[in-house]
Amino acid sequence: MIEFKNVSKRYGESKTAALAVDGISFTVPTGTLTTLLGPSGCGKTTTLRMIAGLESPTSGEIWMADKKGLPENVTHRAAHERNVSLVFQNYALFPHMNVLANVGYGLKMTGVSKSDAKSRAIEALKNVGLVGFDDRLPSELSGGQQQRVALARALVLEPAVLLFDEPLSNLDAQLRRAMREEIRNLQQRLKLTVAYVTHDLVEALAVSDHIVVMDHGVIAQMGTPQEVFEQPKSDYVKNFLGEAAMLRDDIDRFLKWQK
């Protein structure tokens, strides 16, 4: 569904400007969830923004499947020309609109009739477990409920690709655990193609089919959650995983569940 071919991104006109992303290549297969994992400044959010069309590569190519499932070069396509939806870290809900209006906003902007937009928005809210929340304002919702509204707003557009940028970072630990399970279950139930950005190793292990570990704009390692965690291929990956040692019990339980 998504393929990066030797993609680089440099901010600034000078050829000596630092590369935020340096010649990376990877794929996100259709119907799977691939996580871009790493600390702040590693290039993962820049990579996600290039998938979304919010940033243009300095070099390389980005390919996605078209509506017929055939590969299409979208390197220079604008964001509105790509069939993708992005769930932001801060949710970006309109505070003056109720839940139903927030979810249906994108449909309204694309010319969908008011009745169709309403029925699709209600169905999207059902998918994320928010039946009966139509008339509430964002200020009347918990953080987890706001996150679900943002997810419903992305899903209602029926995107080919769903993008998450640190979606759980504003939630407390208990709610993060519940929401990552919901995201994973929803992705599998609806067979969504997802690219997911996080700096949290446990979160990545919990939601991913594939993990891409990034280090200063390059890919340090790619593989399944088990491969990355059990067979780190560099000191950088070992050290990054080591920072999560205190969470080892959670990780071990997850790996046993996966098997």
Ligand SMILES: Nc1ncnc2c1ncn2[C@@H]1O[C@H](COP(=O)(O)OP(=O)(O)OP(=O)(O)O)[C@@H](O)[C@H]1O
Second form
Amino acid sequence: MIEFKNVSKRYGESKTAALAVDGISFTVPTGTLTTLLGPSGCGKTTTLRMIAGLESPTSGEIWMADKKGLPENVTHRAAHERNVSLVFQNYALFPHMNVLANVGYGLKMTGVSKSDAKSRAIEALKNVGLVGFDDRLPSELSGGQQQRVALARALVLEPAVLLFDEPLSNLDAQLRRAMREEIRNLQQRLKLTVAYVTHDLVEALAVSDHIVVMDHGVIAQMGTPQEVFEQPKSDYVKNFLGEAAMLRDDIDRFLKWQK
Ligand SMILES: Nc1ncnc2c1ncn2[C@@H]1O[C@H](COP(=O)(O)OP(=O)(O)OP(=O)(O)O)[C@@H](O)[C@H]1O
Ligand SMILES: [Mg+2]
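Next up, the form predicted in complex with the named molecule in place of the form predicted alone?
Now the complete complex, all chains and molecules, led by this one.
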């Protein structure tokens, strides 16, 4: 569905500037969720923005399925020509519009009638478990509820590809766990094709079909969560996993101590 072929990205004009993304190749199969995982500055957002068409690659090609499901070279297609929705970390809801208007807005822009936009917005809100909030303003919602509105707003457009950039990082730990389960359930129920960015290994293990571990613009390893977790191929990946393993040890110790 999404395929990167040897894609590189350099910001700015300088030919000597470091590559933010350095010759990466990977695929996100239709109906699956792939996570781009790695520490700050490794190139996750840059990669996601290239899928969305908000940045163009310096070299390489990006392919996506067209409406008939056939592969199409979209490397030079503008963002609005791609059937893709992006959910940001900071929701970016319209503060002066109520929940229903926020979710229906994108549909109205594409020429859907007012009443259709309304019924589809209600359906999308139901999908994210947000019923009875239609008239509230974003400022009258909790962080988790705002995030659900943002999710509904992306879903309502029925994009072929849904992109998430650290969507849960503004939420507290408990809500983060609940929301990542919801995103995963929704993705599986609606068979969505998703590219998901996080620097949180536990989150990646919980939601992904495939994980792409990035390191300074290159791919350190990719595979299923189990493959990456059980067979880390380099010290870099081992170190990255090590922190989560240590967390696991801490939790076990805490539980023993509690008894
Ligand atoms: N608009 C820009 N202009 C110049 N350099 C940029 C720009 N955006 C990102 N970079 C650089 O490209 C590299 C990759 O950045 P990117 O935002 O993709 O990282 P990231 O993995 O998303 O990090 P984080 O986890 O902090 O969000 C970094 O070195 C960053 O400084
Ligand atoms: Mg980022």
